[in-house]
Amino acid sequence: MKLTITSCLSVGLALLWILAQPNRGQAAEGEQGKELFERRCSGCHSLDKDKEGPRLQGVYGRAAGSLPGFEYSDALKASHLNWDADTLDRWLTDPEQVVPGNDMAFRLVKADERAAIIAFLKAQRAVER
């Protein structure tokens, strides 16, 4: 079998396109998470400053109720939770069920929106370090 320059270039370009696909998907998911965070969460939260809720930069992997300088509910401080994908998903679904007596009344019903926001928050952990 004889390979021509054109066929080699075609194969090379096809491989580059295939390899680029996951990155494009991740970028699109990241943008969706950022947009959803801004739409759903930014009324009470910011990444870099406390508002009605605590700043969320670096929340993924942090112990609940532990950010210095923010006044958390006694219930959240005593919860001994660590914010990972599972606890954030349960929390965003129904905060009162996860930690009765907390101060957050917001719920996010759609699982795909929760997943995108959680992925965005996880990515912000890497930005913080």
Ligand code: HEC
The other form holds:
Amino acid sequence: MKLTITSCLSVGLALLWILAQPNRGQAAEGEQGKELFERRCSGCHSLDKDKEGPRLQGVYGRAAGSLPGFEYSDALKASHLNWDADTLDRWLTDPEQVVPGNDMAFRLVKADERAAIIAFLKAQRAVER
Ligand code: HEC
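Let's see the other form, the form predicted together with this ligand, since the form predicted alone is already up.
Below is the entire complex, every chain and molecule, led by the chain shown above.
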């Protein structure tokens, strides 16, 4: 009897917990790249100002490590990468694997979030001046 009550309680609590989560699984899907960029990247990047990481306006299509005025790691400067959907996706998945010795201590494991952010960065290219 005791066991049953305990189990009911745990199930009830688990249900409550699940209900209290705002659609965890679906949240990323519906979110715009801009919001994800702000949430995941803006601690270190902005579009138009250098922070801990370089400004990312127009990064899509740009050569890696090529912005004047930002102190890149030697590794990134020597990488000869060009940022496109493929290189950005690999970079965000695991920078260390793409450019060993780089300075970006960050990984984005969710493929749908990477795709949304890359689409957002690509769109920023159009408004670059
Ligand atoms: C913990 C801080 C940090 C976070 C979070 C971070 N970055 Fe970075 N990022 C850096 C640093 C530092 C560099 C410079 C790396 C180097 O010089 O080796 C960099 C470099 C880059 C570059 C290369 C830029 C160039 O001019 O070649 C891209 C692209 C980039 N980050 C995209 C992103 C995106 C998109 C996100 C969010 C999903 C993100 N970063 C999150 C710190 C960060």
